[in-house]
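The chain below stands alone and is given in structure tokens; this is the form predicted on its own.
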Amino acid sequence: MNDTTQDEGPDTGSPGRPTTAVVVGGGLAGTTAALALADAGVRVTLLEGRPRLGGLAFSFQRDGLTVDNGQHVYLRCCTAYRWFLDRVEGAALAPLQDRLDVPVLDAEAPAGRRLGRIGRTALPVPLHLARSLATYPHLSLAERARVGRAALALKGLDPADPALDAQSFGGWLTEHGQSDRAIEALWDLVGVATLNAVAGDASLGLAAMVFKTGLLSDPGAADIGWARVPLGELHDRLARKALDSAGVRTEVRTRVTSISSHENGRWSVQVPGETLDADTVVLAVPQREAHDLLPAGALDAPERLLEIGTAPILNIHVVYDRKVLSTPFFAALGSPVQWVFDRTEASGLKEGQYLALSQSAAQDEIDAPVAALRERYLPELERLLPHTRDAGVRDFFVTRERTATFAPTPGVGRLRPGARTKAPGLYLAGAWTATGWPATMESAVRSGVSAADAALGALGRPRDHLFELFEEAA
């Protein structure tokens, strides 16, 4: 790792002067860290290039609906996301599910055996899932004893563990006598949507930290959660009003064109037309971006973030003239469809319904024509839902996010730096830095409040607003 620790010393503001901090980019990392920053006392200014915060999870308008460029989710583990949440008043736009209950759709099973279900009870861990298991349709009996016996496998390793990462979690699936089936219907279901690779092709490391966090910790682990409002509405008009509340100056297209240090330890951040200097720099921007700006020396070997591969997402969105929809969402097997989502509330339809397909591990189809999508998917739709095939389409339309989020390669954790530089008061954030976590909202949060700890150490302001979860991840 490149994660180089730096003595704490003491504040750095001088006496008179406030301590001051700038933050590159308003993803949800940067976010977090202003808002940390500016808790303890720091005058924060966030710096980003868009014309709105929120990074990759972001709204936009069409014909007067709100549309988010793609649906995310959050687990009830998901700790820093959630209180990501509470710090912008946000938490009950974007509840959690009373208790786990996803309904699995197979398009190509008997009609009487089409739906099953993933959900859990109050037991303990592990029998919580026991029933959903021994019930679950999509497997026989003797793949869904092989599936238990597996999850109990991996509940004894640790994600931690580098041998782990350099492992792929496949290969680790089928010595522990998973079939083909078995991946499809239960580990991919849950691993695509969470790692954005199907298993052969995702860390043993981080597809053991998802399963064992989310499956095998407690038995509410892995309630879903999402927002029932745009999601705009949480991480950039929510996120901006806590960071005024903070202090914090926000300043949106604004790109930054180079950080430099001072020979007195401060630092000067450039921006088309003005010369920022601060205390403490926190770059949160991604992998690429931030070895672009990286001073010379600030990591040991910085072209390994020019290593971490991308992984694309597709999204595919459709709007019937009539309802034909009766649940939340619901995941599906035997087709190229994965989740869909009902999005009418929150987009603001008045008529008809509104669905959100989330196509992750996409690359084979990210850059496929949009009348190409829409001969491939209506008729998917069709198959798992009777009441499309009667419906009229009012739109169809696509968002692809080509570098949605870092690849969760084996080997890809010895390439994340932590959040500390070689460079005295710089600092990175992102989802892709070393939290421990795949690329999601939850790791993305944990990157920033792991800068603004390390930071506020350096700078040797206090940080006991900080959960000691988050110190420990830092």
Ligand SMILES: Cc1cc2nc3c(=O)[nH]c(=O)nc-3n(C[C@H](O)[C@H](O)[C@H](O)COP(=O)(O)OP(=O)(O)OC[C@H]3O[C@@H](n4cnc5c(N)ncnc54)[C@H](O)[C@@H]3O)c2cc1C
Second form
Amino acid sequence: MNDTTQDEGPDTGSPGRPTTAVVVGGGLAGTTAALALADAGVRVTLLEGRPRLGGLAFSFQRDGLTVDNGQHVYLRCCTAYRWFLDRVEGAALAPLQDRLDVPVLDAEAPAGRRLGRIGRTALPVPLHLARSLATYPHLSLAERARVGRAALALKGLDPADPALDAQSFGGWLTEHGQSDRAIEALWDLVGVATLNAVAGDASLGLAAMVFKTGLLSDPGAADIGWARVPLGELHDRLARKALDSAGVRTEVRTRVTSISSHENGRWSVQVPGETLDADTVVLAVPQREAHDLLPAGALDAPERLLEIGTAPILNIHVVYDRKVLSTPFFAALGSPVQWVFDRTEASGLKEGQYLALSQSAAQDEIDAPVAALRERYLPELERLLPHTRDAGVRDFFVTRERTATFAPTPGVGRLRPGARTKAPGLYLAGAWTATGWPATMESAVRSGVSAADAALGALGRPRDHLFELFEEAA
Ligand SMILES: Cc1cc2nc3c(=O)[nH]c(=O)nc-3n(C[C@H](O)[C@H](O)[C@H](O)COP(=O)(O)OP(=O)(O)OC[C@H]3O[C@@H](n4cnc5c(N)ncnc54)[C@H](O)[C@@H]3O)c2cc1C
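Got the form predicted on its own; any chance of the form predicted in complex with the named molecule too?
First the chain shown before, then all remaining chains and molecules of the complex.
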């Protein structure tokens, strides 16, 4: 970076100097905030410390393969992330299933391996899940009936109620008659992947939010979407293209070291070797970095940011010399394996098949040596997928994200700040801010929209386009 002067260019703001914003952090939250501000006519500079955009959802090269750091999926109800995909012209590259269909393989069924499915019909909520629940083979008839009753009780909860945030989802499930098996084979199957915690470690408020929105709002809400291309194609290359077209100046490899305000209400953002001035700053970095960069007095209790815990996700990557799986993905029961995705096409592999195991809430294994993980997981895949028994393993490697998400523990809600700070012109974004969602791409994009909306409001700038989006996203 060597140019601190902002070129003259189109500006829809007050006469004279263009309205300027600096967005710190080029993950989904920061990229969204930058696009939303630029779309409203603000002159935006986006600063990202790493050599690429995309933050926690990125790709890298390894021996001719393009590898995602972690499998990412989204749901049809993720309206903000879907807006993002549209905005960067990437929606066709990350399509949704026509209709929810999750193959669930139980490695330990009494009569051997057993396949069930979680799916939906076109019937109205909650009948859309009735057939799937009635035929789900991994639960007894009585357990299925109790699951149905608990789902209806969940529907009556208000996820925004602070009292729910303080309670554990696991405790609530037990109180509502859910057996350990029902928790394992249904509630955790979905909840661990979306919350990154087992039910016993998760806030009831966040769990209610996920299950109500995903399973009980609209028949198609839980249809699953995922990128058929590397994540970097969407979150870095296409995002960069959209930012460039919107007139955003994007600087990667540019780590912000401090932020300070002037008496005239403007802000200075320090990067090595230079200072950028702006009317508005959006801080879209993880909570710990936000804590370190926030100027004194910007939050009433900044130390709360440090109380927000983090949770790891481990991805195990296995390249076989032949095809071993015929569905795009499946979820596993009775095995340490959680969710398995076919990454062959997206990675560019020409021969054989590349599977990625997405292991959430991976506290126990995040630091395990590769050899130990190999010894544990290859036999598990042989139990689940018989074709792997004759297949050769061409490559086996792992990606570890120790701080993949904030920990959705009971009580986390009161620690998550909103977009506005007490410092005029300074806003927060990030999946960890108070969006009501767990740490997801949806939460990140929503937070970016909220920060841009708050900033534009304070700047007296038009924000109709955002209101529409936010209403859609809300
Ligand atoms: C393995 C894994 C699997 C996941 N699976 C899913 C999934 O299936 N579905 C889903 O919805 N979500 C999933 N998530 C969560 C999702 O990726 C995140 O919630 C989301 O990407 C967070 O975006 P963000 O912009 O809030 O933060 P981040 O992605 O953390 O972005 C913050 C950015 O700020 C930059 N930065 C930090 N400090 C500075 C500084 N001082 N100066 C400049 N830049 C700085 C960082 O380099 C980073 O790029 C997963 C995450 C992981 C890791």
